[in-house]
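Just one chain is shown here, as structure tokens, and it is the form predicted on its own.
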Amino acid sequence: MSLRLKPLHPVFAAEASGIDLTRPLADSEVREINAAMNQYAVLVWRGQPLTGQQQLDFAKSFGPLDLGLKKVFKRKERLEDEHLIDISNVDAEGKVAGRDSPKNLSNFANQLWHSDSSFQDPRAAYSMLHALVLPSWGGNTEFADLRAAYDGLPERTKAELQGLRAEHYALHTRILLGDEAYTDDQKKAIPPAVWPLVETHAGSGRKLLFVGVHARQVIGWPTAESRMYLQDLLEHATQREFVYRHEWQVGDLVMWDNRGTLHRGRRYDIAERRELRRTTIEDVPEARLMAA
């Protein structure tokens, strides 16, 4: 079967069917989706039952893995391959961890608006996001349209921001949020990553606006001035009209472009257990080429 998609709103995000994601895929089946994440830049698979290693192999498809923040702070994993990203409140033994555990302060930074990987470079292209165990409440998962924020700025704000470039550093998260557990090796072991405000989407050829909570300066601005202005700029993307809220169901796998997507995760009683497994690719030009 071909691909099948169904918008879920009137901007951005598709629910796609008509493919099996637990068996390799064919690589007019790769050209189909790829297709379909420049136009909607998320897509909701349902009922898809992957094992980490077909989530693995159906990421690879598209491109080399991403480690993310993996790369410098190692920590016990539960999961069989480092590059299955665990998105729980679940420690390694298995538990439901602590409410002021490590896992959790990952979690709460997960529900700030942002870009995976922003802070490196190479950024990330696509995340795949797969639900395993759900709460009874919240922890739904939030993607707003970059692309749209862009196409609904003012044109005096679009002038201004032309040649108009932002820091993104890894741990800005982290301390925004009171963890400050870092040593100077360690905050130097990510260098931050500097993108554009506007860039072109290569595979749609729109225009976005490139922000998310990772970026923490304008480049040559003050700092005060800088973070107003990034913060507006967040506050004008994260619009209703922007985003699209998905509720999750065990066996969904929901796949996103952080290149012109933000997201964040929503409330939940992190005393109940909640598990998903995230996999990601870098931006590297072969995924460019996939991708365009």
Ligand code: OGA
Second form
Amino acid sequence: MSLRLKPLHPVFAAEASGIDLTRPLADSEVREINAAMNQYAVLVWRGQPLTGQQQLDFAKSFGPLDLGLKKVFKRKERLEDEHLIDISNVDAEGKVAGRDSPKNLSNFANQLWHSDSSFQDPRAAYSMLHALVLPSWGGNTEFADLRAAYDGLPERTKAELQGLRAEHYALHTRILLGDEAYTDDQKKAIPPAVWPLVETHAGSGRKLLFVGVHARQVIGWPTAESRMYLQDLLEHATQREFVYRHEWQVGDLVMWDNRGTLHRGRRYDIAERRELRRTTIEDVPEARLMAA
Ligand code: OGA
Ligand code: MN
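The form predicted in complex with this ligand is what I need now, so please give it after the form predicted on its own.
Shown next: the complete complex, the earlier chain at its head.
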């Protein structure tokens, strides 16, 4: 069977079906999925009964796996494979994490608009998030299309953005959330990464506005002016017309291209369990991101 796509939003995002994600992918299927990702940037697969290993294998068909912040925070983890990222409010012992726990700090950081791992080089290409346990209300995930955001900029801003670059820093969101107790070694463990504010998306040839909450400084600009500019651009990029809101069902696998979208989690009652698992691919030359 081959890939079927049903658009979910006027500018991006589609529901995908017709390929069995629990089995090894044929090269032709990898290319078909890449072509769909180039077009839609977010793909939603419903009713996927994936084990952790099957999710890892699916992800690895697109490239090497990313560890994100696990390089800095060497904490005890619930999930065995370090490449399977535990997006949950459950602690290493399996209990719902405390309100002020490090686990929930990460979850609150995920509720700010971001591109996974944009604070490191290489950054993330695709992320894939699989839902296992959901709370009774809230906890949606929203996605914003950075290509549509670029297209929607005033011409004056497009011209002004040419050649500008921004520094993305791993602990910026944590610090924004009031968590500042990091050792110098932790602060230095991930040096900031610098990305152009305007880029051309390799797979679609479309220009995009690469912002997000990890961006803390426009290179060469004063800090206050930088932060306001980045804030304005982020506000532009995340207008409702560029946003798809995903309402999770157990068994959903949502994959997105971090090089062309932002995402954020939405609020829920953190006394209730929410358990998802993420795999993320590094944006490196050996990744298999070529399309059909
Ligand atoms: C992520 C993320 C948001 C959410 O998994 O990378 O940002 O809704 N998740 O859990
Ligand atoms: Mn994320």
